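One chain comes next, on its own, written as structure tokens: the form predicted alone.
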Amino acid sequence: MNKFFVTTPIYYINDVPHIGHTCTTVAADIVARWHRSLGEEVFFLTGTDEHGQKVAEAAEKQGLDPKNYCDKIAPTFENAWRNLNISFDHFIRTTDPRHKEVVGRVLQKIYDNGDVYKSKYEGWYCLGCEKFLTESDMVNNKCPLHPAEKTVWKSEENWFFRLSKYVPKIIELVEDEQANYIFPEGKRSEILAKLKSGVKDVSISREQVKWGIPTPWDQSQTVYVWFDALLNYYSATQFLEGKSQFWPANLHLIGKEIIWFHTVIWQAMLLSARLELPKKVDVHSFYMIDGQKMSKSLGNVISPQQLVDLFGVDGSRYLIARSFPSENDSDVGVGRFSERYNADLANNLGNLVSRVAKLALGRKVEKKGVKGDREFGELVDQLKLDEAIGWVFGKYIDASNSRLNSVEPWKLETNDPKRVEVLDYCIDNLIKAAVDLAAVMPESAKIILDCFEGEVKALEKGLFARIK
């Protein structure tokens, strides 16, 4: 059986879920349960990243000391996940102590292969990033991401990674077009300029940062969060029973925010550790809220649980889908979805589903083993997830509303050859989506399903009630 291998980023625990989050999320619920369907053994990964500076000042903020924070906040990722039938397989906590034992044991062994040395560095710091900042990344002096206030001066002897060793090698590997391990394109090509345009050894501790994990061999420093984080794909295959055969992962999925990391310092660390290097890294852009970044000073980020509540957890999978941010930034908004939701799942396919099982009651269905399309598969496993969906609408859903219309068989009689071509071309087709789009609306592709295999039944309910 063919294993693979799924995660997500773990998603930092300084603040509640939202949209952000959840689409990552969802892409790789889709991915994970098309390989699933597939007959592979999935393991897919998922998380909070809860070390650094970020959390100790949240947690002050609320009067908490920061693991009683952490213990708060991380249920909220992990129920949003499940309210939304997220199918992961492991939910990780950077602070739980067998993490913690893999992170000290990996970076000992960098160390000792004499990749790191003791060094003072000075210059700008984002603590919304948490990340030292060159001037490439700067606009204005500032960190584009995060308020001006959040760029300081900072000045700190810490432990260095050679980074710059590693570069090289790094740069063949994303200029090798068959190992092609970053996608999109464009992503690939702005990481390979980077590369090339100079990089220098980065810190791998901090002096001033008490929550975190202490540095294998010097205790008055705590790992720097990056590299405590990034470590988690690796360590939950190794403390995990049975999972050590999963590595390396088959597929990062992530924002184009934490690209760096990622693509470069990530791949670094495995190749001084000694370990196999991930597949492929999934790049997605970013989700604009009618046209305007997403800011809770603007009060304009909307919750997973937002989604679930408009349009309910198929729903929003659904839409989440359609308007995931892979190679540009999606803008989207509650007005836009729920004009997709009622023209495409309400108006579309609800609609088509519960005609063809009115008219087709009781009709027997003799249609076992049906497979997922490879082209559908195939667009899925780029993250193409628009395309994927609307491969499936124009093959199977909209044909099948066009032959119906043009044909309707509500006229003919009953063993009318016409109508029972017709209901058999329609019922046909839409078993076969409902295969496909299984990955992305489970529940509601199990109902097609069962309505439609064996003898034709009756829909309880509509499949999808329109939105006012």
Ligand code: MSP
The other form holds:
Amino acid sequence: MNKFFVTTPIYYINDVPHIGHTCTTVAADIVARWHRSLGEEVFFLTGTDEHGQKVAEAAEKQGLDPKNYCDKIAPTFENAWRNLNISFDHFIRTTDPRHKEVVGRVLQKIYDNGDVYKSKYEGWYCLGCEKFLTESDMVNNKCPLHPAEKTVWKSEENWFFRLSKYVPKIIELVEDEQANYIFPEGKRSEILAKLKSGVKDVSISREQVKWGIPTPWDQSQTVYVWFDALLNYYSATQFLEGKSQFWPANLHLIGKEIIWFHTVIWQAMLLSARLELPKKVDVHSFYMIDGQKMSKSLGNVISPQQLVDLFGVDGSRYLIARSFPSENDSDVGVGRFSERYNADLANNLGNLVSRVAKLALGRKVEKKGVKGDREFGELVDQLKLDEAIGWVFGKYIDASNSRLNSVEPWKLETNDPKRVEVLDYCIDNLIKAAVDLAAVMPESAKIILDCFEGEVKALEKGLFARIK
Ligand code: MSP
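Switching from the form predicted alone: structure of the form predicted together with the named molecule?
In what comes next, the whole complex appears, and the chain from above leads the way.
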């Protein structure tokens, strides 16, 4: 059986889940469900990033010990994903002792391979990003993603990782059409240009941060939170029973602000530790609200629960996928979501299902074992979720609506061949649409299939009630 391992970033636990995090998680869930429907054995991993300075500070603000703070917040992420019917197989927390053990083991290997040395570093550090900023990261001397007070001057003696040593190999991989792992194309060329413009080594430990995993060869320092966090993808496959075959990952899904860590630093760490590299890193853009990135520090977030309360679980999943910021940033907001929900789900799909169910009640339906469409799956694999859903709507839903409206079967006798033919056509289309859309809206797809497969049954209640 083919194995498929898909991941989301592990989210910083100092934040609460918002629909920026949700969009990556829902996208990963759609990919996971699609691959399961192909009969593949899927491992879908998500979780929380719990070490580092900003988490320690968030805990302190609440007067909690960092571990207690993490134990309190981690369930808000896990529950948010459960409430959205996210089918993750494991929720990893970097404070899990089993993860910490793997981090220690891999770092020791990197050290033993001669890729670590001690050095001093000074520079501007962004607490929001948990990274030193380079000139090109900064706009007007600040981090463009976080408010100015998060940028602090730091001077430390740290352990450094020989990132530069692995740059030629990484360039070779990214340039090779077959081996390349960075998608989409625009991101690949961006990374290539940056790789070629000269890359410095990076620090791998922190002298002043106590909330972290001790560096195995020097207990006075802790592992830099990003090195700890990236290793979650590998560690889960090592400490969970029966998952070791899932390494290397097939797909890491990430937002564009963490591309360098995922396409360069991560690969260099794995090369140094002599581990296999992930096959694909798919980078998406941002959800924006009024032209600004949605984030807690900007105070403009929509929570996943707010969406579920308004649009239901499947409605929310649909809206997230439909506005997924594949290559470009995508402006979102409750007003836009409501319009889309009413237009696509209430007035279009929901209405079609209830009309056809009523008109064809009791009809025997032959169709069995319909498979998902290759065209839909290819778009899902490229994370073109809006296009994938648009394809299903165009081919099955809009086509059915227009045939229904031109034939007007409700004006014809029950056994009129024209009426029979158009209803069969719509039923067939709805079954095919539901099979594809099951990855996006699992519960609603099931309701549609239960209604039309075998024999047309009455819908217990309408799908996707219109909202005001
Ligand atoms: N902890 C690190 C990731 C470590 S992975 C080894 C981190 N966490 S985060 O909480 O800041 O989450 C960042 C990710 O959340 C982004 O890469 C993206 O997947 C998602 N998003 C957060 N805000 C977003 C938007 N406004 N829009 C789209 N996705 C965004 O970075």
